[in-house]
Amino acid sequence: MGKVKRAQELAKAQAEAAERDRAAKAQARPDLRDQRDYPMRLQKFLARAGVASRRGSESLISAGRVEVNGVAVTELGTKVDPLHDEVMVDGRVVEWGSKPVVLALNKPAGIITTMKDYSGRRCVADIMPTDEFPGLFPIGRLDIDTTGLLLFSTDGDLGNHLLHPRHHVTKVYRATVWGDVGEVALSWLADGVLIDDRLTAPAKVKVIKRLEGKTILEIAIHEGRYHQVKRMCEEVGHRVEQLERIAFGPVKLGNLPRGSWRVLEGRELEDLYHAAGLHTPDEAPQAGPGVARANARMREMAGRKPLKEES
């Protein structure tokens, strides 16, 4: 009986210690104190922690990039308790309430816009700091031979909003095309050309330089249709030789070296969030349970029809 009693006392002491630990963590992190929906689905935890959108988090889990308490998890129904379980993405611990990040890359040619390629081709994940910023995903796409500005983030809402047509976020490209582009072709590009039986939205087009047998154009669009800039130019009789994106909304490529990346901060980051119709992480109010559920619903709705952009 003595051994049984000691075992019961030990179990009680362990339970009390666990409860004290939970209370201490909740006290240190007030954003968790009033939550009542634990344990929660792993993809929901990742989305609320700012790692990726709900759908993006599901992709991370399915790809085997997420560990719970040191064990790789690929089952989407897995549940976690943020106060007890340690969640890692790409070997890095996910901290609840950590702010999302946005990075700008000057993408080289010959690299595909994906975080993993099962054919062994070189992809953007090979040159991005995924160890430092787990859960990064590209916002939109650039074709394999297109260079220039490509944004990455761990904020799924930002990515979805930036690519959604209703926000009219402008992307600016510098295109070197074959031939001498005349005024008629420039007018067609600006007013809209027919692609897949649908006119492109009005664009801003100007000649940057005329070379022997070529023309360098600057084209600003706010749509994200498949190979849009290349197909627009081909429709007016001028095939694209080189294409570079030099701006995405308020973010400019500037003098960022090819193959290098930088973290967006300050006014530039604020302007990008505002262009997407969102508050920055610093401006957004602290999310209680109701707000968190609303945000999760927004992520789910925004992620139902992923938008594709390849130029």
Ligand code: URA
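Residue numbers count along the first chain shown, from 1. We call the rigid core whatever largest set of C-alpha positions still superposes within 1.5 Å between the two forms. Computed from a predicted structure; not experimentally measured. First, how it differs from the form predicted in complex with uracil.
The Cα position of Val71 differs by 2 Å or more between these two forms after fitting on the rigid core. Core-superposed comparison between these two forms: the Cα of Ser260 travels less than 2 Å. Leu60: CA moves 2 Å or more between these two forms after rigid-core fitting.
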Second form
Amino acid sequence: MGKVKRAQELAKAQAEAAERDRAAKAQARPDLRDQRDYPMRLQKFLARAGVASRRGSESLISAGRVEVNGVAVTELGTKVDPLHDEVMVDGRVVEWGSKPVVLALNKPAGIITTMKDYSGRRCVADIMPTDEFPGLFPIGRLDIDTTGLLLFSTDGDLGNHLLHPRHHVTKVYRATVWGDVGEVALSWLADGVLIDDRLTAPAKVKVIKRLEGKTILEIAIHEGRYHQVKRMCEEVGHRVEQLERIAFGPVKLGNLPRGSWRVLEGRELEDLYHAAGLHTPDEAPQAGPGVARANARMREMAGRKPLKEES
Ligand code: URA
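Please supply the coordinates for the form predicted in complex with uracil, as a counterpart to the form predicted alone shown previously.
Then the entire complex follows, led off by the chain already shown.
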């Protein structure tokens, strides 16, 4: 079978599987919006498929090097559906989904952090575009009642590195706790409290707001122990009422609506890889000024220490 025919058959099978998946999800969660962003602009498709940056992809299109379903396209606004259309650059089929991706979700409360729940509870797979990005998994966990930033990737190495304590990737939480948190409790939280007979690593803690009978704290930690923030607060006498994660390394929750996701791109994606002590999939590890810059940024994000000195 020819390469083009094979690609067409694959795209058709993917489209059918995606349709089935979508129908099942729509039935399971009629309240969730379908957030797929396709059809998408051709330059976005090329950038996401890892062919070139958005700018570079625009140049390829303008230069007449891109075909959609066998027809040369030079119009930058052209839209394509990755699951139905065949895109070629310089006569070669662009493989959709072969480049690792990272997505950020603003997790709602009431959803568990797992891709499958055998007892039928609502899980993050009900929200995430698993048809478009097969192999997507959550990087770490948030409790069922915790909201906010949860990263997903198809890159297992990235997930492992981001969660490994050696890389000290900071996670920032907004915790609304019961009671008026005093200076002593704040300094205990910052210096370390005993959880399971082991002190927590130093944290950055600040009071964001004092309310009637409650305090809103911002807590930055780089460990990822079980129910860590809730247990830290409880240890100093302040039970958590609400918990939201607002940053994971260089990635901020920002104004991403609750229940929505976005694909990380550009500098934000690079910074995330560098914070994990890794090169991005686009950076050749061996050579070039780009890599020297990436190495420098990687060291900077890892706390201005050579990686090998970290414990
Ligand atoms: N700490 C917690 O206690 N819960 C979370 O979901 C995340 C961090």
